[in-house]
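In the block that follows, a single chain appears as structure tokens, in the form predicted on its own.
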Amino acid sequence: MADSVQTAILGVSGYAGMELARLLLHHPRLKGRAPVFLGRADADHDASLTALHPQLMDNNGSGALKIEPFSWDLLKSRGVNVLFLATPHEQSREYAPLALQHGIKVIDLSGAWRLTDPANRAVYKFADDSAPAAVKIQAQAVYGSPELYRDEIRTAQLVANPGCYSTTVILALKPLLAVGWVDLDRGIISDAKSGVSGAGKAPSPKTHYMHAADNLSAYGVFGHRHTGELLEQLGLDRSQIIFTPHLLPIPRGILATSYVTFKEKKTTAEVDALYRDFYAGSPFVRFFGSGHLPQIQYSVRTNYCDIGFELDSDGRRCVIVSCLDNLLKGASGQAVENLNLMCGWGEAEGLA
């Protein structure tokens, strides 16, 4: 499969889907095969993706690229074999069994697929949640998050991507919470900030700029759907974390601010080791240790999430501060990582 892998996208209008499509398109293992855009299945007629993406164009021929209506004799006529949905959630629901079914492996942007617990899906109301077929192939989904299922991702059918506030916090929080250092009883805050591009393309009252710009507001208050992730990737349970998202007015980026009180005193070169240790091998991220934070300035367009942390002069509460560019890191670059493991590429491939 790795030396010939097509790939497909459905749901390419969306900014996720726009940087997806820009990443894939310039992959170095896909040159010559650029993907097959998907639309709309009742869509009468062929659209120009640079029409839709002017920053897509470029002097090797983008302009000619076209996104076609959705179907399923389609993606076999031009021998596609893995099959990205950045749709919304109920649609993923509906084509992810239905790729599997035609042979095609998924990588699932949208949260169709990411919780195992149905008390963390029930935000999603999703209709067919307790049908077998549903199920099944909720079991068979895979968390796509590189730094912590590598080998599961390399074999899996079924990739579900992680969202963006739940990569930013999980890899903050999940090296202290893997050996216990966390007293969970003093509980956990995370405190998180993401630019308007996390909403998505679709205008509302909230994302409008006259709302947006100049501001900064709270919501999904104890009941932010990426809460579940958090729960079920950390072992928590809602009494041990507060999870609260903002909105900054800027166009792309996450900062999230956590904070623990460890169960014994420890040092600052104990928690520098222990980051270090757990996150060796994993290209991107970038831990800067104690006295340099990140800021979303240094993330913003790349693939990395920065971790950062101060521990208090008592040595047991620390600040960890997690910084990620949303669009990427948190949705297209996360998936394309996932391609390269589920091809045997190197993780870094396309993304550097």
The other form holds:
There are 4 protein chains.
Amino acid sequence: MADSVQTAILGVSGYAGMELARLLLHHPRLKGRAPVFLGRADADHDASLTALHPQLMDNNGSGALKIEPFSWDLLKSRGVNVLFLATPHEQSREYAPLALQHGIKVIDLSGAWRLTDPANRAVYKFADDSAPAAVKIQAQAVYGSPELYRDEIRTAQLVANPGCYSTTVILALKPLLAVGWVDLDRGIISDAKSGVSGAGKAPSPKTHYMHAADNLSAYGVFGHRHTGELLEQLGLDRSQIIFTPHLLPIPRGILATSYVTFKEKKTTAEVDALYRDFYAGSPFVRFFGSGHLPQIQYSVRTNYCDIGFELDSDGRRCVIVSCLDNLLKGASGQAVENLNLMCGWGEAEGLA
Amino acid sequence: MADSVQTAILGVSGYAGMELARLLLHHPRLKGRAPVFLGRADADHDASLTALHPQLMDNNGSGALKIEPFSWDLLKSRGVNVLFLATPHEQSREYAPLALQHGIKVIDLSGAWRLTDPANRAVYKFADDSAPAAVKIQAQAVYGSPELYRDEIRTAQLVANPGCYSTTVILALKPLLAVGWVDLDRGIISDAKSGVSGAGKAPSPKTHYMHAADNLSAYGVFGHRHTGELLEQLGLDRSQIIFTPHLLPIPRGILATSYVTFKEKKTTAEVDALYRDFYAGSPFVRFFGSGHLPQIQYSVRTNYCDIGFELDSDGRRCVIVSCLDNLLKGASGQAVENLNLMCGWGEAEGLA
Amino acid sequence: MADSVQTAILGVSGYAGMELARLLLHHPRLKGRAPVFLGRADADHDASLTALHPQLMDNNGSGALKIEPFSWDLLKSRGVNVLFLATPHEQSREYAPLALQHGIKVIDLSGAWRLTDPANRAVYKFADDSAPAAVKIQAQAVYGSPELYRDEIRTAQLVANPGCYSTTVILALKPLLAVGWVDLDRGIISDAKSGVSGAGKAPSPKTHYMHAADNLSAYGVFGHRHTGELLEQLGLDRSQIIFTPHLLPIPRGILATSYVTFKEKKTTAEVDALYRDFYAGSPFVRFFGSGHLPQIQYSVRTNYCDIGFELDSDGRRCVIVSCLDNLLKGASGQAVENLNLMCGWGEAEGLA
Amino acid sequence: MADSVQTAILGVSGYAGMELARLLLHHPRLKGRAPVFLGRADADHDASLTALHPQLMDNNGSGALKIEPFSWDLLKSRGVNVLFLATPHEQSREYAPLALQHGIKVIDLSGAWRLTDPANRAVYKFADDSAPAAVKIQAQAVYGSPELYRDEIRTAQLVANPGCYSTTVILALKPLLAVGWVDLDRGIISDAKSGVSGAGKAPSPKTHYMHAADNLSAYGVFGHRHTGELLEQLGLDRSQIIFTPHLLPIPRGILATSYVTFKEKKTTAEVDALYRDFYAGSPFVRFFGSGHLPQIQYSVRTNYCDIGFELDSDGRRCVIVSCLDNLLKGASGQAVENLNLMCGWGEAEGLA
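Please show me the structure of the same protein in the form predicted together with a further copy of the same chain, now that we have looked at it in the form predicted on its own.
Starting with the chain above, the whole complex follows.
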């Protein structure tokens, strides 16, 4: 398949869709095979991609970057075999099964297929949540975190690309939880802060400049949608972690400050070694160690998740700081990693 | 009237309405007589003002700051004799005449009654533009610039509060034009930049944080609505000035950089003296002179219009920089100045 | 004393000094008695206050707002009886004792006199930390939190005005800790975020726009200076709380998200009642209850500390969000509260 | 030479140096031949590039990106044949002649060698301004604007890379001035606005977040250094243009709003055709035409200069809006264009 990959993006009008378009247009394995761009809403059809996102223009005009109205016939006629869904989760619930029926692999950027536990899915209120067909599809979906499921992704038909907050927190905590160092009775706190692009492109009181600028607000306390991903991927129950998102007055970027207590004393060197070992083969984790914490600014407009930590002098209390660009490693960049794995290409191709 | 002034604000849910509420609630002449707050849309009725604008809360709860549904009976029962219209211009066209019929003075913050020349009004497309009743009301409206029409405002029944951009540019240029120093054949340029609150509270692609932040854009080139005010108040025709607004990535504040050429050489001292003389009795113009230009930051959250200039060594080319807070001197603060004048109070009361 | 209060501000060139100047210039009890303005560094002497802070100008010029070179003779000749120290802590260590010797009451905005436990003071490395004279002065200093020490402040000679972060966190947690609800074995987390003015006016790589803007960074993990205040005022030991500050890309404002676990199940109504009761007589705490969290934007440019909370459905895990303006309630506003109390005036005078 | 190009960057610690490092590290013609990185100040020597600019890290650590102390011997031993000077202009005055003596081509990003008229250079106060050696070197310097001097750059030994403001304004106006359409007696206004990175990396009151954020200020009125470049490249005398820079509260990007009057009426189509023709062979000008103006956001993080215009209904007054990223097309990106031309490579290589 790798030699004849033809991608399509449904929902190219949003921020994640735009970044995905940009990445795929410059992907070295896709030269001469631009994605098929499909509007999320009818209103976007027949517009050009560069009318929606002028930053994607080249200087020769851009007639080729047309957004086309979706149809399965169109996908078939263009030979599409990988479909990116940059759509709201309701649409992804509808389109992913149909794509699979048409023999098209799917990388879904929404929350539609990320959660295996119905209790965690409840927050999405899927109409077909317990329908046998949906349950069957959910069972074959692979959670698209290359650091955790590299091999499974290679052969997946349906990849559920992780949430942006989820990626930031899971990559920060997974090494510690995987080895059982964390005292779960003490509880884990993950206090996360995200830029405004995470709230989507639709104008709303929340995304109005006058609300977001010069401000900080917490939201979704004890109830944010991404919590379920944390529980499932980190093997926690709801009583063992509090995840609190905040809206930052910046366009892009997430920083999570996570607090754990170790069962037993550890040294800085031990924590350091654990992370370096865990991420040894992962091209998109930059581990800062201790003494120099990552900042949002370093990771924005890269596909890296940056991780650093500080260990208290008691050897037990540890603060982990992780950062990424919510539209790249937190969405479209990670989706391209997944494409690379599914196609047998290098994980980092088109992302450097 | 001054002893029994009872105000009301129609449209208290917008930014100008909020600032006006704040100013009137703390006005020393209105102690114990809070304004009647009236929603702009039905949706706002029966909400509390502090639910819409939590920054207005005091720590005792705020039951008194209720937004009530508009009716003339309500205004009558409360003894309202000054009505502020912080409404879209279409609504102001409708409400101002009715208020006058009810014997209520009006300070209108919209563009509904600012323009005497039908050609300048054309941009608003008023349904009743040439209706005799409307023409008659327009004739009695006073342009609410205290620096220009202090005496007329004192006795006005209807004050058309100036636009925010207009105030910034008119106060910068009026002294020079009043004495005929400017070579109009060379043309005047006023390049203006405004914060996002000027675009209103309604969420839109333009006010989305992702559009406004880290950006600058020009708009309304050769066609902005406030141009007519400049022409009428400065005595110019359309060929003699270009006014270009830009959207700045800041919440509040306007800065206009205006360029004129003098017919004859002037000295810095002459320009300085002209401005100081012109604004001698005006409490809300801070004249910086030459050598230290005003900046948006100095004027924001004050009711001042700050003005400074630089004169070229040729003695003829002059750059004037003026700044103000678009919600205060550019809207609600100036409206309170007008209230003060209409009530025979000190122009600066409640604004220091 | 209240009838003849004459204030002076040493260090008026910084941000807190500027806000203090603004507040005192408009204080209703100080009409006609402007503070004596004293520069922090020789460089500021004989400058005018408005040259440093043009936003403080009035439109009549501002010759009166001169910054004068410090001397005890000057203070004596002006009859200064309350001295605000808006100075670095080293200077406050030096000046406060001398002022007291001269019979001048002191409100110190630095960290010089806030901490009674030498272990907590160690971070400041005071040269005279254990000198008997300094120890004696420390013993008479009152921690200037009106909500906690209203009565003690009334008669204090030396008030140690609390840190900005400290105020935000202490006011959020004190009611819960005072009644012993919190399970201290589980540990408390306070994840705090502050605007850039908290880092002071001196240009540095940290305060450079290019570092602060579009960014978020954690700093001082396990070692921030304000930690000692939390320990002393909340009655905690170092193992019971983690306080993590972050630098926000905004000019002003702090938000702290604090996490506690109750020993026993509580209801939302119980938590609500506890806070309302605790702050019943405190004019500058606005308690939001549950369901509508405070945001930085609501409290900025007010003297309020806003507090809200969310209680998990387990009735034990509680997230408290508190916000304030670091230059007002977090510094100069609180200093004026302290002045009011020391002078027998209403706590809220000059701050509404 | 093209097959054995070895670059070095002197002054890699600043913003332009960082962007240049990033571009050269990824340049397809320079694979395996990383630039030699040289500190601007001794303080930077032996630091690593990624310690200064963590965003440049890869995830394998980055020992190779060492900053080395400058010496001609080092350059010789590494075979450096192209030296980028990202240094203050005084240093560029000193180093460029020495590099040429060593047979090393120079691309200088400072203002040291851009100006041929001593009157225009006066603002820089070069110690050796009229020294015969310097005059001779100035005479061979080529102004590094590929759109204007593509052929001359190909064979240049010393390229004076244009200023960021200069590039924005020159590219906007050159087509109109080249054909003589502009009525110079009416004067040209160019009102320009730049992000803070243009002010450099050194912390200062001007670059402090508290000054730059939520603000706009004009500076350098009638006296900005880049004015000389406008005069020389556009063939104007000082009386024919006013250039006014402003400091924008954004990290990167420049927008210039330029105002000209045509001698004779033109149509939108004529203006459109003129620009399209002028920039037909220029890969880094995106011409927007009329009706949809460029915005800073579209050009930031690209190497494009975006240009659009609006023509008044009188056919004579024309407003041209141009935008670019001051660190790319306004500095390092344009420097790489110049490298490409000097090496006989495609102008756009390494910049897409």
